[in-house]
Structure formats: C-alpha cells, structure tokens
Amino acid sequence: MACPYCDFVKRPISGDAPDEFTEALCREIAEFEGPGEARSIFFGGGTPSLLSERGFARIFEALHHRFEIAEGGSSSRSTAGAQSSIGRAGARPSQIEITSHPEITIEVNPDDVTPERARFWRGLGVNRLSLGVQSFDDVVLKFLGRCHDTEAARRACGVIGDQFENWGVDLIFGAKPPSAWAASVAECVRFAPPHVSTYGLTYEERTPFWKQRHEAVGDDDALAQYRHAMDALGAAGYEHYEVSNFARTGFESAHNLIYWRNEEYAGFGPGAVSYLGGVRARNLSRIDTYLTRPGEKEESLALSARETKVETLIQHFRTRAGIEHAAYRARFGSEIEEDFGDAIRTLAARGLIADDGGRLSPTRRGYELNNEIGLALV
C-alpha cells in the first residue's frame, strides 16, 4: 500500500517490481551521456527495497558498466530509481571528490528487512541503509497509513544495526497523536543509529491526505516537536548538521550533502531529477511512457547565473556549516555581500543567520524558519 501522504511517482504492485521497469532503468543508465565517475549512489524516492535480488543485481551491473564505482562492500566513510552524484573532468578538487569507496545507500521499509536481504545488499556493495521507521508508535503508524507496526520497526533496527556500521532512521513529526513523538525519539536513540532524519508531515495536494488537511497538527505543536527532537538528539550526541538531519560525527549523508552544496547529480527513473551543466531536468513521470522512453525529459530548465547563486545560498543555509565567504568567491568570482548584501543584513537582523567573519551560517532560529531565508534571498 502506498503511503497516503506521499506525492512521489508511484504505482501499486503485488510482488516484486516488474522486469520491464528494471530493464528500462538499466537502459537509461547505459545510455546516459555524461561524466563516468560516481561519487555516491542513492536508491530512493519510494520503496526500492521492493526490488528482488535479481533486479538489484541487474541495476548494479548496469551502474558498474556505466560508472567508475568501487567494487565490493565497505563500511568506510566515503539516487525514483537511483541517483548518482558525479564528477566532471577539470572540476575543482573542493567540488569533486572521487573516493575509493563511494557511499551507496538504499532506502528500505522495515517490513522488507530480513537478515538474508541485509547480507545480500551488503554483498552488492551497499554500505549505508536508510530505514523508514517514521514512528515507534502503532497508533501513529496507522494514522500515517504505514504497512509495518512497531515490532517490525524494532526488528529491522536490530537487523540493520548488526550488519551495517552506517545506517539511519527516518522519523515524521506532526502526525497524530502528537503526544507520541517524545517516546518515538527516545526509542530511536536507544537503537543508536549513526544518522537520524526528522521530517515534518506535509499534506500534499495530489495525495489522499489532502482531503484531511484541516485536521493537521497546529504549527505551534509541530514546532514544539521539532524543538524536542533538536534538544533530545543533541543531548544524545548527535550533530544537527542540516535542517532535518542529525548524525554522529563522520556519519553525515555524503550523498545528500551534494544537494545541499548545490553540486551536480544525475537522476535515473520515473520523475527523477538531474542537475548537470547548470540545467535542472526531470524525467517523464508517467510510468507507462517512461518504460518506452526512459531518460526522456518532461521539463528542463537552464538556470541563470543569478538563479544558481540564489539556490547555492539557499541550500548551504540548510546546513549548520553554512557557506564560507572564500568558497562563494572561488565558485562565483564575486562576494556574497556584493550579490546579496541587503538580504543578508536583513536575515542577520532577524537572527536567522550569523556571520563569524569567515562564514555565514543559520542560527537555531534560522533552522526553525528556514523557508524565510529562502524567501528573503529570492
């Protein structure tokens, strides 16, 4: 059953993902015209753990044929379908890092996790799992329309924790009942995943949840839950390194940091987004048409120099590290103050960003009102 709050490209199926989907995805990967080195790979955008072992093996074979990727599994620190962050020849070393063991992540649902499947994923070279727990409360899970229950979530955490050094748990705040949130965060901490993501529940127009948007948890209650996560996870030793993400030192998501630095990536699969050569493009979203024309774009936008600067700042201001003045100057040949002085001064006066002289970064209030930073820059 598809999650009623999710607006990803989706189609209900019974059993494994069909072979025709796997073959279309592999064809798109094989025909990709772009750089040949993969910095990271992320299987996400829905339920990749539905793929059979044969399907996963076929896709990994296609990726290895098309990209330079380290062989074998690794626990060392080093994307719908798959997404790859990629390297271009001649790029600055600070922008492109090709590692011997790229981070390879799969998003998985708790009810798809078994010791055997975990060993299979690891054997393929997967070295990071992202587990969609969402809550450790059965009432909340039922409200969210999840297929798994709390016991399945606990069992999956145990299996993954035994077999992977690098893994994370996704939680959703803003669901009902709000009173369950603190206990879910506490139980997550007890399993000690190196990475935790906390996302606010949204009511998207193209989802079943849209009809019940008037029942949504109030903004004050949702903010209180977010603040609780910041405090509880901080006290447990997690660094709040991005608006929605917390990690032990060294376990930040290398793949997602590509997005938050506004660097290049290639997306494969229905509705997948790519950002290459200053152009953002989206694949065909209708699965039927994707299967016959994989890789064809339904929209493509060449960003102007100004738009690229705006998006780069917006993305960096999602992270605790923010952006160094020197890094901006090296990338764009101009100063942040020169390009965005009025907006930066306004944001600083509102207490949303801070400037230590060498770096601009969001404050705690800037995390809580992060959309306001983007609006000011735009």
Contents of the next structure:
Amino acid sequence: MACPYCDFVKRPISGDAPDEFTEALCREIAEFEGPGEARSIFFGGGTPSLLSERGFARIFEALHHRFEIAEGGSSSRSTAGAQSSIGRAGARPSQIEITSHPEITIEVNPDDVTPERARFWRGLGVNRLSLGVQSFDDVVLKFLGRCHDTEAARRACGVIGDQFENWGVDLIFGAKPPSAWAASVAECVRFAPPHVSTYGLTYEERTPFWKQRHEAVGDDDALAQYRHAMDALGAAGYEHYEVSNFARTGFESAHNLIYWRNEEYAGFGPGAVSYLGGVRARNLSRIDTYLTRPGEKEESLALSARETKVETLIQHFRTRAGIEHAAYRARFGSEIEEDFGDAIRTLAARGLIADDGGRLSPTRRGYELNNEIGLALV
Amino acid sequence: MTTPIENIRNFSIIAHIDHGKSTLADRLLEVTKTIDKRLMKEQTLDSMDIERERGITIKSVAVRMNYKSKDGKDYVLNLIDTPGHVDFAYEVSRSLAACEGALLLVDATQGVEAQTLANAYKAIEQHLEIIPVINKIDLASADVESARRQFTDIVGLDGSRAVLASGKSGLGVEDILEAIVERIPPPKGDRKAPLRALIFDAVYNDYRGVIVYLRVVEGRIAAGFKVKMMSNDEKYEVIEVGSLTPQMRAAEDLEAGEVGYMICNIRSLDKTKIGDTVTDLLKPATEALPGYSEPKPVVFCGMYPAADTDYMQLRDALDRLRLNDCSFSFQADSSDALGLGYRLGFLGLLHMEIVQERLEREFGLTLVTTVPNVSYRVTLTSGEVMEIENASKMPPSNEIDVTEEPYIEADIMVPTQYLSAVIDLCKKKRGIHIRVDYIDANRCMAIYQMPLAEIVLDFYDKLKTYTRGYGSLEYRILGYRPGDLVKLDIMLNGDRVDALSCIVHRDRAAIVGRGLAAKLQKLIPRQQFEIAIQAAIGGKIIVRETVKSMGKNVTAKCYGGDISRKRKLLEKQKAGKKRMKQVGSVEVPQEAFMALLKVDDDGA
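Starting from the form predicted alone, produce the coordinates for the form predicted together with its partner chain.
Okay, now the whole complex, with that chain kicking things off.
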C-alpha cells in the first residue's frame, strides 16, 4: 500500500518488484555516460526494501560493474550519490567527518525488516539504514495511512540497532493527533539511532491527502512540534545539522550533504533526478515508459550561472554550517556580497542568517522560516 | 451622396441592459445587407474586447443602412447605437439629440425596467417618435400581452402598436424596418442654410487623429471646407467626410439630415467638445445648436502601479486612454503607502472597472486600486470651501464647520415580493423614503433619496442579491447635502495607511471600522513579525486586530534532490508577491485596499 501523502513515482505491486523493473534499472546504470567513481549510494524514494534479495543482488552487481565504488580509507571523508544513485564529489566538506566509507544507504519500512534480511543487506555492502518509522503512535500511523504499527517499528529498531552502527529513524510531525509527538520523539531517543530526521507533513497536489489539506494541523502547532524536536533531540546530544536532520557527530548523512552543498549526483529509476555538468535532469516518471526507455529524460535544464548560485546558497542555508565566504569564492570566482548583497543584508536584518566573518549560516529562526531565505535569494 | 431628406430616418435603439439591443442591431445590419452575413459576428457594433466579453455597449456608434421599403422607395436609415448602463446615461442623451425617433426595446420575458423608463423619458423630452418593440417573443417565458400593457400603463405609449420581434431568430425585423420608415418623421433642415452640424461623439484613431461623429442639421459639409467650432472658435480644414457602414466610407459631402463622420486634423479628443456645433467659417451660422451638459465624474479612486518603476508607464497609458475616453479625469497624486500614482474620476463604478481593466489589458500594467469614493464638500470654520476627492486629504475635524456629500434620487424597480427587502437595503444605506409607485399587480418602483457614497460602494450588487437579480436601478444626482461624516483611519503597526482611509457616517463608523479591521486581518498574510491592525475615528482607536507572526515556512524535503524544482516554486511564489505593496514593514496584498467593499452592512 502506498503512503497517501507521498508524491513520489509509484505503482501498486503484489509480491516482489517485477524483474522487468530491475532489468530496466540495471540497463540504465550500465548505459550511464558519466563519471566512473561513486562515493555514496542511496536506495530511496519509495520503498526499496520491497525489492527481493535477488533484485538487490542484481542491482549491486550492475553498480559494481559500472562504477568503482570508493573503498573507505581514513583520508576519504565524504562521498556522493543520490536516490538509487551515484555521483562524484565536488568541494570537500570542511567540518563533518563521516563514519561509513563509502556510505551505502537503503530506506526501509519497518515491515520489511527481519534479522535475515538485515544480514543480507550487510552482506551486499550496505552500511547505513534509514528506517521509515514516522511515529511510535498507532493512531498517528493510521492517520498517515501506514501499513506498519508501533510494534513493527519497535521490532525493526531493535533488529537494525543490533546489526548496524550507522542508522537513522524518520519521523513525521504535523500529523494528527499532534499530542502524540513528544512521546514519539522520546521513544525514538530511547532506541538511540545515531541519525534522526523529522519531516513536517506536507499536503502535495496529486496525492490522496491533498483533498484533506484544510484539516491540516495548524502552523502554530506544527511549529511547536518542530521546536520540541529541536529541544528534545538537542538535549539528547544530537546536532541539528540540517533543517530536518539531526545526528550524532560523524553520523551525518554523507549522501544528503551532497544535495545540501549542491554538488553533482546521478539518479537512476523512474522520475529520478540527476545533476551533472551543470544540468539538472529528470528521468521519465511514468513507469511503463521508463521500462522501455530507461535513462531517457523528460526534462533537462542547463542552469545559468545565476541559477546555480541561487540554488547553491538555498541549499547551503539548509545546513547549520551554512556557507564559507572562501568556499563560495573558490567555487564561483565572485563574492557573495557582490552577487547577493542586498538579499543577504535584508535576511541578516530580519534575523534569519548570521555572518561570523568567515561564514554565513542560518539562525534557529532561519531554520523555521527557511523558505523565506530562498524567497529573498531568487 | 445626396439622399433626398425625406428618405432619411435617424434613430436610436434604447433598452435596459440585456434586453437584446446589440443582437437586434446585428439583425438590422444583416437584413439591410449592410454587413455581409458571412462577415457577421455577434455584437457587430461593439468593437472593444471588453464590450464583447461583458456583453455590454460602452461607446456609441453610428451606422448607415440602405433599405428598400415596401413602398418601393430607397431609404437611408442611420442607427445610432447607445450604451445601456446607467453610468453611460449621458451618452444616451447625446445620441438621442441626433435622432428623430427611437426603438424602445423591452424583453418580453422581463418587461419594463428602470432604465427602459429613464431612457423612454429622455426620448420623450427630446420629442422623439418612439416605436415600442417587444423582443425575445420566441422564448417560452415570453409574455407579450403583459409587455404591451406595461408600455401603455407605465411608459404611456400605445402598447397595441408595439412591434413583435426576436433579435435572435430575425423574426419581425422587416416589420421594425417598415415601422421606422412609416412612423419616424424624416429630418427637417434647410440644405441651403449656413452649415450647422451637431457633434454627438468622437473617437481617436492612431493614424487619422480625432474622428468626429456628427449629424448635419442644416446646410452641407464637404472635404476642403473651412469650418469652426462654435464653442471656442477653433478653426479647421475638413479633410474627409463620409458615412459609417460601420467602416468609414468617404463621401463627397454630408447634407442636412445626414449622419456621418468628419476628419480635420484634430490632434486630441480634448480639443473636441461633444455637443458642439460645427459651422462654415465663410458663411457661419449665427446661433449654435443646443448642446449637452458635460458628464462630470462622480466616483473617484486612486490607481497606483504595483511596481513603483511603472509610474511613467501609467502616465503614458492614461494619456493614451484619454484620447479614447475623455469622460474620466485624472491627476497626479501620491500616497505614503502606495507611492506615486493618480487620482481618477469616473462616471460610475462600471466605468471605473472598465478603465482599470483597459489600463491593465491594453497597456500591460499591474495596478493597485483604492476603494472608490465620492467628492465631499467641506466648509472650514475659516469659511473656506474645499472639494475633497480623497479621504486622506480630509482636514482635521476641529477645523471643519460643515461636511456635505452628494445625494441622488434612485428609482428602483422590483417585483412586489422583493419590495420589503429593497426597503431594508435602502434603510441600511441611509436612504430617505420618498414613495412607492405600484406599476401593476406584480411590480413597483421604490423612489429613494440617498447618499451617492452608499450607491458607489456595492449598492448595485446588493440590490441584485436582495432581489434575486430582478431589481433594476436608475438614478439622478440631486446635489450636496450636509451629513455627519467622519474619517476612518487604519493603522498598520502604528502607522496610518493613507490609502486605507475612508469617510463614513458617524453612526456607522464603529461598525465599519471593526468590519474593515477584521477583513484586513484575514487578507493580510502572516509575515515574519506580528502585525497590529487598528481602526481609528478622529484619532481615537476603536479596535485592534492582530496578524500573528508566521509560524514556520520550510520545505521539509528537497523533492528527491530536485533543487531546481524548489527554486522554481520559490520564484513563482515571489512573482505572486508582486501584487503586494510594501507599506512600511508590512506587505499588503492588493485586495486589502478594496477590503471596504467586502464589509457587510452589519460589519461582518
């Protein structure tokens, strides 16, 4: 059953993902024309844990065949990639030490997690799991239309915690009833995943949730929940390193940091997005056409210098680290001041970003009103 | 083009809005083969997009038709089309002055309406022969007998002589043409006398300058004539005369009784006075024809470019539009809240909407418009008298001796079952009951005197709501009367926003103030910081509403790495903000400046 709030590409299936899908994906990977080295891999954007062991094995084989997957040395800190995707790293991160090299993540649903499967995934080289718990409250899970219940979530946390050092829990706030939020966060902390993501529920067009958008939890309640997560997770020792993400030191998602630094990645699968050579491109998103023409783009956008700069700043301002003046200069050959002086001054005056001389970074209010930063920059 | 004067007929069609005037005109053009049937489109005479979309006539237009009557003679029929809406009533009088007769059109399913009557009286005043026409007789709900009775009983015409027609099917169109020939007298006028031609309208053409529409009353006019305008002695040489078919068709001359156009190098409409008399410079007439009173703007509002940088464009657009429509006025104005813009005066609300729409559509401008108001007359304690067309310019109350506002007399025609609703509405609008005339068993006309200010806000829409669309309205300006009026100010975060000030009656000031603040609270979106909205009367704050600060505005996930999609969404959102005006620290959406229109009578 698909999540009624999610606008990812999806198609109902029963049992295993069909071979034709796996084959199309493998064909796309094999025919990929681009860099040959991958530093991180992320299986996500839906429910990759539905994939059979055979399917996983087949895709890993295709990846290894096409890419040299950088093996971790102490000097290799970060890697790049995308949702079922690969890439090449741009500028080196300045602050964050990543634990898993290379980082290979699968997004999994609690119902799909068994000790055997977890062992199988590890055997393939997967070293990070992202578990879609969403809530430790059955009423909320039902509201969200999730298949699993609290028991399955707890069991999955136990299994993964036993077998993986690097794993994360996804939670959704803004669902009903809002009163369940604090307990979910607290329970999550008790399982001590090194990474926690808290996403606000959004009502996307073309999803079953859209028609209920008027019943959404109010802005003020959602803000209170978000603030509670910041406080509770902060107190538990998590660093709030990105708008929606918290991690213990060294457990930040290397893969997602690629997006947040607006670096390059390749995306494989229907509707997957790539960013290579200054071009943002999206695969065909209809599954039937994807199966016959994998790798074909439904939209390609060669970004102008200005657009690239805007996107780079928007993304960096999602992270606690923000952007260093020197890094911007090195990347674009100009100063943030000359490109965005007015917007930056306004944002600083509004208390949304701060400048410590070396770097510009969002304030706590700048996290809460992150889109306001983007609006000032575009 | 000389046509014997006895074979000319000049007529108008007058009707209530929606009674099928433009469609009937189309049929007349078709039957007389003035326009090839293949080239016909609906509302042929309405050339502006706005006229076609709204199904209304804004501008008068003249068209010459040739008709061979059953008596075997060839006639020239000049139709002078007129607007139907009350805002443009002055255009109707102008057109009628150029005619000897009029078709008074009534929808067989609706019967006589307020404007049918008003227009009929205008025609009677000018001694026109009126031919009653009952239109839309092929509709199932048509009640021809009732329409006949109403012509007889209400208008005072002979209903039994009404012509039955359907503009849609063409039924009865021949009968109408025959009636025009038979019943409307030919024009009188000595073709040998000195030239006297009445200017009944003028339009501006990019290539040819001003095109004057005129009716030759005496003498003749031809290209090469030296003429002068009798009102101001301006002299011109005639370049071309001709008839409108409705395209301009040049002719050798126009003689007494004929209707047509004249081109003579007039640069702008301002130089042309509608109602003026054109005469021959060499053989001038001694006396001008009776003219018209000039339409005076009664409704005023501010128009400001949404982007300050468009101010010059707005100025150019107004200059250009005025070439086409000199019935609106404008003067530069500035607002602390809205920056540089203009104060415009209009004949009515519809006129205002049309001008705004034309400015936006034909000149690509985005405008912020303030709530319309009337012109107030203020006598200061010093004895000085001021005309106030902008509420924010109202002097402090302690300097005012008397404030006066314009009053109108309204004729409101309604089916009897809605009379009590209309009386209710008029009471809320400070109406003074004059009388109710019962027209027949089902309908009556309520006559009220009330402040024009109440009419310009939303009276017409309210009337339609209160009467399920059956009420119709016609009004005349009566003059100024004193009123207990106060200025209502709105403050955002403590700063008075001049563009939101309005003048209201003291008894309703508190209700309106509360209603307005509440409406603004809903219209102004949450922003980063809390916004205080206060309404004040004479500097005293009567209510405070708060727009809470924005809770959170953050996109949780990045659309599977599609950062460009997010950027585009933000760009779209930002473009939407262009309709917002930065007033101090607050972004105010355009609708907020019209919020007063949305405040109900009970303040909700």
